[in-house]
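In structure tokens, the next block holds one chain alone, the form predicted alone.
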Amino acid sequence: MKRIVLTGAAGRLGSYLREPLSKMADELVSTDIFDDIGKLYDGERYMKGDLASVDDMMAVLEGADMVVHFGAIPDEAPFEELLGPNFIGAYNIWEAAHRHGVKRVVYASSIHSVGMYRKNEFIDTKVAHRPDTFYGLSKCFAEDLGSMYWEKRGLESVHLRILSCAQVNNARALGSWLSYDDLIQLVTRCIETPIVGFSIIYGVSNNDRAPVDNAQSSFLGYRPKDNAEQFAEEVLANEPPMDPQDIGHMCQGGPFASVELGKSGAAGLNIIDDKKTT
């Protein structure tokens, strides 16, 4: 490929993708809203831009063979906060692709499309959406759009629905957990398959507790090889019983499904920053 455009370069995922897909195209461009992400990796080059505003992201997908999109708020937040990244932002990267004759979009889609399901459950990638928060629903947009785009227009997509892809340290993450070795191997076999048409995919590592079920897109070559289970003595030692009459306990999102709608969800998961340096 001659060129990959990544959103959310700057954010924490975005800092483990960055130097892989720098090695998978002739040039890697890379974007945020930030004036700079620092030291650039060999053949990647960044743009500044807002994903709410449709003329920075024609600029910024100009000449692009895919688009692997992370940018976005990351959490649970008013609706009118998020109207602008996460909804207008999707829209405008499917529009530029279309546009620009790209030929696949790589989402950063999340298990909150689905996140009110009870994890005993245990639910494929065809069930309906069931939104946990806002920030679900605009998972849910994401994927409709994408849908409809392939459907209408023939512009493909993958749509990563990731359930949590941080350092395991609570017990919701013995099933949850998506590796950053695992990502990237997830987000390579995206790029790299052939055809994909509108898929979906549970961005989950090769967890024993995973509650989730990926045999639907098992074309897709995506073997996980990391597993939560060697975290589990410890964290559960630390961890007082989970509450099965606890929302949040039980169902897919974890505290995004028992958050008010516009709280931050992402304030009860005790996620470290751990974002890659160049």
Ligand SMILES: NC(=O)c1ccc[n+]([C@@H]2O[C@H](COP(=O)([O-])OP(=O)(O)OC[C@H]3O[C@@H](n4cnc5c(N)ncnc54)[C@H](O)[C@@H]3O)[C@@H](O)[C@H]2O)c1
Given for the second form:
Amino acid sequence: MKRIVLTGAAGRLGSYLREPLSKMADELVSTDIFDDIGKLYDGERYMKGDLASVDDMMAVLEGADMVVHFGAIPDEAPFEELLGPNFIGAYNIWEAAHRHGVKRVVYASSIHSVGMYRKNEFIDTKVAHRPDTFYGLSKCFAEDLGSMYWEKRGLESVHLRILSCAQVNNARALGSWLSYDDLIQLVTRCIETPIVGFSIIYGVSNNDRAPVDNAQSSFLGYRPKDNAEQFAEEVLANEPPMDPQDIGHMCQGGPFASVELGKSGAAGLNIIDDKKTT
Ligand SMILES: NC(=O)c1ccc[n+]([C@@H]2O[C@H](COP(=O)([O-])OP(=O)(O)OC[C@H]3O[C@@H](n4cnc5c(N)ncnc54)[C@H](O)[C@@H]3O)[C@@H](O)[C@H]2O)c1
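Starting from the form predicted alone above, please write out the structure of the form predicted in complex with the named molecule.
After this comes the whole thing, all chains and molecules, with the earlier chain placed first.
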């Protein structure tokens, strides 16, 4: 592989992907909205670009074999704030990828595209969209975009419906955790699998309490190694009493399912910013 592009390279998940991706191609082009992202890995080049600008994305994707698209606002916000980075940004990535003849997009979708399903429904990757927020809706949009570009233009994509890739510090995360090592394995499988067409897979570790079914995507060979059960005793001992009438406790989307549209869902998750440094 000659060139991989990583969007959202300055972000938390991007910080864990840059080093492994830099070893998977002759060149990794990392991109984000900032002027620079500090020290680069061997084989990595940085390009500033705004996802909402098709000209920027055309420049960034030039010569790429695959795009790992992780750039976005990763939380619920007013629709107008999400429109540029998340909706138009997704269109710009797929359109620039098509025009440049890129083979595949590996996309950071989210559980929030199906966040209103109850956890006891044990959903698979074929269920209809049921977004919990405008943010979740932006992920539905990008998944449908990927499906359409595959069927009409032959551009492959894998959509990783990540549940929660952050330290386990609440009861929901006992089911939803995706460890950084498993994230790297998942993205690697999505790049290395010879043919993927249009595919969806849940981004979750091998948790005893995982509330989703990845059986239909087993062809990707993703076999997660980590299990959040190791944190259960401590997490549950510190969890405040839960209101069984709060749909956030039973729905896949957690606090995103109960929050008002346009208001942060991540604020209720106590996410620790443990970004990897170069
Ligand atoms: N962290 C999780 O648990 C989780 C769960 C589900 C999905 N995701 C998705 O994974 C991806 C990465 O999430 P993260 O937690 O690393 O978030 P993050 O906010 O740390 O990283 C996102 C990056 O996107 C960049 N970005 C935003 N707007 C941009 C624009 N207009 N142009 C260029 N770059 C822009 C930001 O600068 C940031 O560096 C996101 O797409 C998010 O929706 C994350």
